[in-house]
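First, one chain by itself in structure tokens, the form predicted on its own.
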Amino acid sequence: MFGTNPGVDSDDTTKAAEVFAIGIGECGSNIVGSYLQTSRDNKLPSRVRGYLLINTDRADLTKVRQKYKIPKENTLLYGASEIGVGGRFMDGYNAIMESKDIIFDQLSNLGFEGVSGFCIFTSLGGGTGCGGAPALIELLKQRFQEEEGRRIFVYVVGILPFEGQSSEALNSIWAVSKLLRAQLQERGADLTILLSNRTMLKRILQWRKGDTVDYLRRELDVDIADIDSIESMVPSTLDEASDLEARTEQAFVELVNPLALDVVEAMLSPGVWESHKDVFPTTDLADYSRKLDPVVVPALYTDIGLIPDAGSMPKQLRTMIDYAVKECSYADVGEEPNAESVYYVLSGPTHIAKAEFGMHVKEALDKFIAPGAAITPCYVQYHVPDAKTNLLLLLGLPKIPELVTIINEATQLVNLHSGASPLKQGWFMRSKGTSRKELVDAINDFRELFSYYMTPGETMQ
């Protein structure tokens, strides 16, 4: 069973610290599946008790199961149709509500009772995950908090779409506004962690240049260093173009997906018991949501080369923070994110991960946070000489420049299909499963929630 640690009895305390992972739709399922495929011993993070991959599309679910060798009992097909919802997020929402009993039966069979929380992985641009995630959270909160009177924590890891996908941008606006409004009413996710496909792809291309070239050469059958080879990729027919685009996007997705679960693993790791490790202050799943603003962008900087005897530690720590924010954030927060809260986990050998450096870390963070922003530290000390130094930064409610692009794309799409023509008016129900009014309300709500991006008084009609 996931969540066991060698040498530690699986007592009630250990069980209470475990979480359950759910991947919704093709994107969410691929994240968990690709992580399992690339992780050691084919295991999830040690505090994740189990996982379930759910989808409304039988073909996609079968493909994921076969590709990542997922046991059938860890997957679930639900909904009235077996061919997916095709971007109609409202159908994705309703499908979860209508499938409540079979979903909870499957979760029960996998031993989800007694966990302290759930991590939900989903695309914020598709239909199944975009619509299904808010509905699933609503059902989980109802089941545990309203019916059983037990507090649970739900974290959503939501993937923002690539640039230029206006239909997915509109879905993202609806999903994020739905998630945050439910959260304000204490019936939604406790933390919404935003990751960006375009930013994560850029990061992975920078960090793993050699590995990436090899991977793309293998998947696309092209040497990207060979001009003649690249020119030979130019498609001669529409079918070839479509196939090449699909293969290219899938190759990039395979590079990006494991990063999403790396963040959750880093968040859970302070609570994993190890004989050679000290953690202070004690950090658990609930602490992140209690200390941070509702929307978070993570930055994960691994294998940092801090050397106390090699010069000024304040300067080294400042360089570490600068690099983490600018080069390791999972959504681009720009040069001045003005985060309204920060939670950081500094882990490493005892001579580096220590509270004495806290004042220098705070000074380094000052340029990236809003005046008065709260900073919560956690230090993980390893009593082994070869321990790696890692930094997890969680930026609460930072400015995310690409959200401006997303809302502009969504607004343009709504305007394009607005007018007196019945054909235009029918597009919203046909493509999204809902009315124009609900989408306009979502855009205006999004502008209100993220008011620092918008011109005062700017609303849609």
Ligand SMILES: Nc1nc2c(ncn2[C@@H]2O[C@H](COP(=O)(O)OP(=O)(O)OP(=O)(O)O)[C@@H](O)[C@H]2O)c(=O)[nH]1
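Numbering follows the first chain given and starts at 1. Note that this is a predicted model, so its numbers are computed, not measured. Under this definition, the rigid core comprises the largest set of C-alpha atoms superposing within 1.5 Å between the forms. First, how it differs from the form predicted in complex with the named molecule.
With a cut-off of 2 Å and the rigid core superposed, Leu423 has a Cα displacement that reaches or exceeds the cut-off between these two forms.
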Given for the second form:
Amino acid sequence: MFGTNPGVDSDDTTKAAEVFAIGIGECGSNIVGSYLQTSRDNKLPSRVRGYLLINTDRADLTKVRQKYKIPKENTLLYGASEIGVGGRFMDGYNAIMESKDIIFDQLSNLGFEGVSGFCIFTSLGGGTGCGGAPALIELLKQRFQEEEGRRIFVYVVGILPFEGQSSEALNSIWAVSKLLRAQLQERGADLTILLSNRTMLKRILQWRKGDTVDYLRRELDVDIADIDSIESMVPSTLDEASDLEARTEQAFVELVNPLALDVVEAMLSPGVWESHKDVFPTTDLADYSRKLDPVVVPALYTDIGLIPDAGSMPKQLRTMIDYAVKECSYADVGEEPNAESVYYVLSGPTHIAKAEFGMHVKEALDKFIAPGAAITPCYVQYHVPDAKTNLLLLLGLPKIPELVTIINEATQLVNLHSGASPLKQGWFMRSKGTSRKELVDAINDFRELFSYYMTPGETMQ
Ligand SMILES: Nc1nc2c(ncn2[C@@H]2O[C@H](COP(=O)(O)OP(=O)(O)OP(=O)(O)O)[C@@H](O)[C@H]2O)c(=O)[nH]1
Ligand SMILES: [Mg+2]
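Next block, the form predicted in complex with the named molecule, ref. the form predicted on its own:
Let's see the whole complex now, leading with the same chain.
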């Protein structure tokens, strides 16, 4: 059905990792849905065996099915509410746990037995996906690793919120801390790939200025004077829910989703068979987690104008790496990401995507990585002269300055609802389904993990 591999049957390909894609919640479902819509003949790439879109919100699931023409058997409504969990992520977590049997039945009908791994797509700011993804991973790890004794890898593509969504900032911190803590018990994600809506929006605004202004003018039917006025729409409006604000957010996600898809495509690409293409060393989706730290920020620089005959190659490669890190990352990593591991995939025509350049790439990466950080290369050579040159960088545990904003937004919100009165603290249970302590612990995890942003003694009580 899905992922049929045209005419290839060699041992090499049959042994290669196959993954199953799961989109959870509205954002996760949209991303998988739009991927299918843009891919050739609505087919998944050959490494992806199947997919399932799940949600606790009936209306959203129906919408996604219609919008992207998804067959009913590839979707699942679960949980008690049918109207989503409204950001209350603990409900999202519990809904998965309570629906274990129907979820696994449906996955089984779609042929998930025997896959090597799972790719889960979700926003980190909502409730269904943010709470549900860690629960789903626990169940998958339990099923395969503990019950069957077979190692699987689970990747999460998690979307960080736009600016000014403080409630979502708090959810995101909880989710990432949950995923990392679970990993200590072998029940978390092997790789959490962070894409940020605020950064993706910023990139789009930089790269496609005119188009973006036209698009937003049309979609929102408002007069947008210039790019700056768009950026200022983000922080001030999103937490409230007027019609224009809802439409603004919708327009923003439509703008950034293609960017999210590009990075997924680039990560899959080395493992997908194509004629006229060589990959060395052989690289599969499964390899990324073996070589990288558990939290990763990708950067994708496409259609690079490298010309070996036109001047010094080391210099051109340095410019390429500088631009990729500073201008093409999917969450802003600033000027000094200090990454603790790096994976790069350089693809292009044979005279460009070649191992001889590895030394220069390594030198160029030096100022962006921590001393001793491992660098893993992969070259994808196309035997066609006009193939485009692309670079995918995966930065393991980089500094992410925008996390400071996220931590601050979350901290402010926690403080706002803190106080001696139990009535005040009731907010945490009411809107998140959990205790203040669990959220404070998550924030402190973040402060520790990304401690370089914090001044000493900033631990929350
Ligand atoms: N990039 C992107 N972001 C999205 C999309 N849809 C929603 N978001 C973002 O995701 C966050 C909200 O999460 P949702 O995915 O809507 O929430 P959910 O998982 O469905 O959970 P509940 O609605 O609370 O039950 C916000 O930060 C949105 O801006 C999308 O299609 N693409
Ligand atoms: Mg929803």
